[in-house]
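This document starts with one chain, in the form predicted alone, laid out as structure tokens.
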Amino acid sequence: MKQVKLVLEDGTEIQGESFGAFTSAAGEVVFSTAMTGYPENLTDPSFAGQILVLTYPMVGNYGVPGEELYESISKIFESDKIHIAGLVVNYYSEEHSHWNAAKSLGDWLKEYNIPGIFGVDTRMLTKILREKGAMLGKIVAEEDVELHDPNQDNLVAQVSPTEVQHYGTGQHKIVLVDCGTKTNIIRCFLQRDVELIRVPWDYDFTTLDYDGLFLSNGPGDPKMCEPTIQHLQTALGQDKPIFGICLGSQLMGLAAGGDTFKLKYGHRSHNQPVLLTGTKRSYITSQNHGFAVDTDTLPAEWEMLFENLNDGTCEGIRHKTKPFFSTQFHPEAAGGPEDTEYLFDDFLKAVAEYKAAK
């Protein structure tokens, strides 16, 4: 094995051991608790210009499936490639073992040129990122890079698509607009009948004729999407439903007039807790997001929907009298718990009503 080093901007320095491509690489290192689901993780857009430590200690063992197809999209993996900048593991396996393994985690990495390391005290790096925050980083191999900070980039229109694309021809017209989105997304609302019409980020969705809104995750900073945001401002104004995910919860809640803010180390896991706001009802979640809401500053037709039970933090908001709605966390998970799926068809429903009422 060749030796490769993770280099964070607090000058801490470990070595370990090359998987992957054998090559250098820089972005935000992060770190998720998920237990299983690399293949779904490593292809969330969400992940874009991020080195993603992955806490649980053993990687790779049931390798990475074949692609497989669903009305067009993957059936398997939540987007069309590899978005992370590189990854970060404690024990690799490289002998693998699944029914539906097609390749190794190895040799995934290296179709996409994405560097991997192996050999690091996952629990000492996590430890660090939690106390100091997630810090910029690089992944070392024979030529140095500088030090990127992906945040100060656009990367919802690196990841976002360019054309309108459409899927479905159910009775519910929802426009989805693409910031980074899970596939997953795009099949739970296949799974419901409805006609999917899903547009770039920047796109002025205002001009078409559609019965519901859909805001999408995505990688970065959400006032980076100022296009979406000033889009969404016109939609507000209308009373067609909106539902928000992770990034689209955020550009809801700046559309509304409030504000967004970065968070320590961010929320990147399978088991987050949230807690259904004016209830003793919570829910374990999947979520991958670095940013939130500040419900301090939402006007006062606006309210917090759901609240992290780790740091009190938003993870949701809705309108008080309008079907708008939002969650911080993924309902659709892939992967992850699937407890909170039937808030699409809580904006379905909303869609039907509105559809009645005209």
Contents of the next structure:
Amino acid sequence: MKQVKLVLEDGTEIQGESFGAFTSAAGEVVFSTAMTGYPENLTDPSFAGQILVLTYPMVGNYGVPGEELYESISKIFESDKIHIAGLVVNYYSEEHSHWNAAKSLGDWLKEYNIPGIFGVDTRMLTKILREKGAMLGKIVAEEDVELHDPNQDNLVAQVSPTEVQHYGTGQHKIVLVDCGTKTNIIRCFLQRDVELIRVPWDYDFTTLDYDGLFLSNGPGDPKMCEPTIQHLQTALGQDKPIFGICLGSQLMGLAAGGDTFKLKYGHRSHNQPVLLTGTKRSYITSQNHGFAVDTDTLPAEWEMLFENLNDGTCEGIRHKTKPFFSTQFHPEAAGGPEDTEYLFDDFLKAVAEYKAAK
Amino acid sequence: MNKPNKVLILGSGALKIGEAGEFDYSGSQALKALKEEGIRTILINPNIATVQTSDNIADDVYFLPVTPYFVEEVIKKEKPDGILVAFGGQTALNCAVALFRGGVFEKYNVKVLGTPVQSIIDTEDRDIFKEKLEQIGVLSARSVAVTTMEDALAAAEKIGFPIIVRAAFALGGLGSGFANNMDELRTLAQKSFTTSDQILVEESLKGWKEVEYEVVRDQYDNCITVCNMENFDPIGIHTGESIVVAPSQTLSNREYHKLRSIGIKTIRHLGIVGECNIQYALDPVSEDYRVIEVNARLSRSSALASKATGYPLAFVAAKLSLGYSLSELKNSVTQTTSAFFEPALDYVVVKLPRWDLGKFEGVNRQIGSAMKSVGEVMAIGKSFEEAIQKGLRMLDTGKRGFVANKPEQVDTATIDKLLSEPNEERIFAINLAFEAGYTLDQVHDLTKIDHWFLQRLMTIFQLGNKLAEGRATGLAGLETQLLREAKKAGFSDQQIAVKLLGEGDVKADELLVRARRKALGVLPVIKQIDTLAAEFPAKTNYLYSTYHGTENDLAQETSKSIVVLGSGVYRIGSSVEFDWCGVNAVQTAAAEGYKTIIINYNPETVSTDYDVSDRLYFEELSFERVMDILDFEQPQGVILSTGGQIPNNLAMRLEEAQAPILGTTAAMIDQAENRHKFSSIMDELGIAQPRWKELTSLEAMHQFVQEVGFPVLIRPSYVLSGAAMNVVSNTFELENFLQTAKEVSAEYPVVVSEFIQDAKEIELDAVADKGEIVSYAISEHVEFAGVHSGDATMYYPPQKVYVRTVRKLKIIAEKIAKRYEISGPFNIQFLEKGGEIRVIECNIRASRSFPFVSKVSGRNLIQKATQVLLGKKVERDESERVYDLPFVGVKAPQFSFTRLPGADPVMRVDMVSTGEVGCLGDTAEEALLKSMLSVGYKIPQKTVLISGGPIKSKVALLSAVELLVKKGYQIYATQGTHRFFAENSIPSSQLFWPDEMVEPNVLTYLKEKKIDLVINIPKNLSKGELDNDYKIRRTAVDFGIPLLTNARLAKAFIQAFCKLELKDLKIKSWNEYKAM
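May I ask for the structure of the form predicted together with its partner chain now, the form predicted alone having been displayed?
Now the full complex is given, and it begins with the chain already shown.
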């Protein structure tokens, strides 16, 4: 077994054993408390540039499924590759068991040249990240690498597609602004009555003919997405329904005139409770974000739609009169709880109403 | 919110298979939740040994049966405005359904809080349940509910074999089983119809994965799943019989969330408010699934889930039933975040069931779709390997873990059978299979256990082999890396010693390994359970240890602290009564200003609630782990004497390791536990004992028997399985017994004692301070000696004991206390016959009857004992209330024979009861009747069958039978008894013995339920052949007919119900008795 180490920017060094690719990598070290769903997590573009620490102690148990396509997108994964920079776990279960497993987690990481480290006291590591905030770090194999802050990069530009793609033949024409979308968002739309136009993050979608606008999730600091925000501001001047998820929610907040900030260590888990503002209705949600909308900065015509029950942060906003709303969490789940998938229906209902009124 | 002012809570009664300590936990939590709201709480629960029936938990307690009659009477009297029915298991639920159907709640205007009774009925009636699921497109197993044998056979024809039969409205899978053909089905269905009018004939999903979710819903339709669990054993083995792991390990995200979503959808549709459990079968090769059942109440699984996650399910469920929404409640671990969340675990939990099948004669040992286990343990680790090895040791069956156990020679045919037709030893059969060179695939084919789990076991097996390879170089050659690997995989120091050094002086070798390990710096770390995987800071005191880590989550307790060792796994002979003792010890220590630390690992207990102590170590009660914790915490003292036998057994080793044990010294404890030492001390003190000898040859045995005469009590020295304690009455039985006993030799000696017949058994529970008794309680058995004290019915205060006897007992007890310099609790068992008193044994620790005598007398012996242990001066009680107490308490045992097919339902020298109750009455008869009704006896309607056994017991029963006749009962009797009655002018109708095959036959009458009560007194004291008497007893149990096998108890019961009718039993609360 080869030894590797995890080094944090505060000087912490943790020895562990290597799995996946035996190579060095740097990124922002973040933790997720999700107990299942590593194939989904690792391919989620929002994790681009991050070294992911999983607090669940045994990882790799059910292997990694083989790829299958659905309408030319992945049926299994959340994008077409692994996006994390590195993986940190307590126990790596090399021998896996599942009827649809095609390979082990380690072999899959190797395919994408991503290093993994196991035998780490992930609870101790999580406490460091919780107390000091998410920080830069690196997994070091043989050759050392420089620390690197992915939030300085335009990560969205890296993970967004370069061309417009069309899917489906439904009656509602939805533009999906892809800042690093999870494929399950696409699947959620295609299971409904939708024709989807997937456009790059900086594409001027205002020129397109569409019924509703969707803003995807994505990695990094939302303020990097200036062109998207500009196009969005135009859309906010119109009345076509808009729905944003995660980064999409932050972009909506920024375009509306509000501000965003970086959370100390973000929300990355499958158990985040959110309250539908002004009701007793709550939902368990899947989340993966390091930035959030600062509710206090929202203009008067906007309000908080969902609130995090743990720390009171903004979990979604909506326009008081127009059909614009967003969620900081992931209604499309994958992985995580599926309790809020109904929001896709709400959005499409708003689209139908808009079309009827027109 | 419209909160009720006064709420009635139904408990679950005595501990029994399928319904155990978990309901003490859930009821206690519910009471706590209501109390916080300022609601007056009234509890009905005859289980006097529980924590929930202690002072200051409920506002008042009724020690009465949880049956519709008594509950209605209490409602009539107390006029509560609300009732909680989901916290007392199936007993409370069935009672509530009956009361609901009888219109009782409506009549007295009592609101059922939480899940509506209609929803409960919807989940319990298989037909309605299926229909409900179909309404929302949720799949359940193809099945047909039937009420006749004919329909059952027709249904099986349609579905196709193999099929599973289930009884509706039954706890723990009672009356369930698999059938592969029509004959098997016929047998099974007939039995099931005895426990339920409706049975279910269903497609068999044997081999599918079994997965459960705990779901919580509030009245605003907010819904969460607190925990999911995966069974190590696939479908086919009841979840109570399965090794269970939380969270699921082999489910993908899609599977996990698919089942989660279905659970939420189902629970919403059913309209549950509070907590429930949903069970699934999941196809191991696709995402196909079936919903198996929903338990619309707190359950064993919910107790487990609460302990596994730190999420207080029962507490939250009680709050939700008052109308709170989940988001209005706080996460009680973090105190800052919301209760509306789903715990994230950063550890693995493994639950293992504990069986005691070896105690039963004739029992079918195979485990399957009906529950037979009597307890369970929960182990926490950062890997499955670590947790399961901890868990296997926690079971306290003498195993060291998965490997390094005492070697067994087993052929492959036996291994195959153990794997494919599992009994309680199956997990070890997997190790045997590995040793025999089986591949994972082979083991999988035979067990259907998922490869992932088998692979983890294989890892342990291989590590064991690697350690054994170091035999040549021993400890000196042991590398840190391998040692750490082994510790991470849950190897104990003892296991490492056995693998590395061989099966020598294992305890000494263990110390060598320990020293070496510490020198190499391989130490466990202490981690917190915080419900959120460290995402938020939590001030949690809920702890476990692991070798997967480099940092302790907290520092040692700095204030002066006391460690209390819990009682570990519940098994026959040790259960909730010791939890009560432990909890009381902790509460007393806290009141005396100490920080309290509990070590225990039983998820069914109140002591493992993290708000009971300042720190809870959910850990092994092994020498190794206790020392690890003591090393870390450096407490002022350790209390062993309130946790029963497991902690007591550690006394010597802990003392040798300089642990600060409080109370009686370990050497003294040893002198009481060691038969030889105890005996010579009794001689020294001039205290009589039944004569006994440890014998190593057959000749010596015969010689000794000649000396003392039959009957004699025989105890093989090594009683893990096979022949246990037994009484033999003649040479034939003796020879017979010796044939079944393993062997008699110098290595395996046998202890033979004189068995004194017709002797009264009297117990003394007491507390002494440096050898001076400061408090005591004396209780009397209803049965003569020969029935294990745990199976005996007991009066407190004694009812028929001479004053002179009490005086003599006291003098003996004082001598013993002084000689052993006892500080703390102890118990002495006495025999009295013809004014002569003999001591049977002395336990220098709290005994099973401590909660019973403490609650009835109003003097908390554990509180006193703990104060003594802490060095506080305790005043001697001025006078024992033996003769002033204006009421009587009776403790009665609960048997679980119905759940143990084949087991001979009879009380003998070895304990077989699984629980107990204690009831109060103005007279001994009243208390006895209440307590016997509480453990399932019914006052017979018209008919009693008597098979009176030896002449002595026939005579003993005579006066009672006359009473029955006078009361107008029809008496049936077997031949000899019939003749005896005729000679004594008692009219009875003769029924023929089972093997006579002539009508009117006993068995026919039993099967047709023409008998309301069976009295069958065994002819001899031996664990007999499975003969006629056995058939009568077993048939009575199988057909749900109350059975008595002891003449003294039968007589007392008959006298009680002939004197008192149901309506004569006073509905009096504990407070009312106290005020007398």
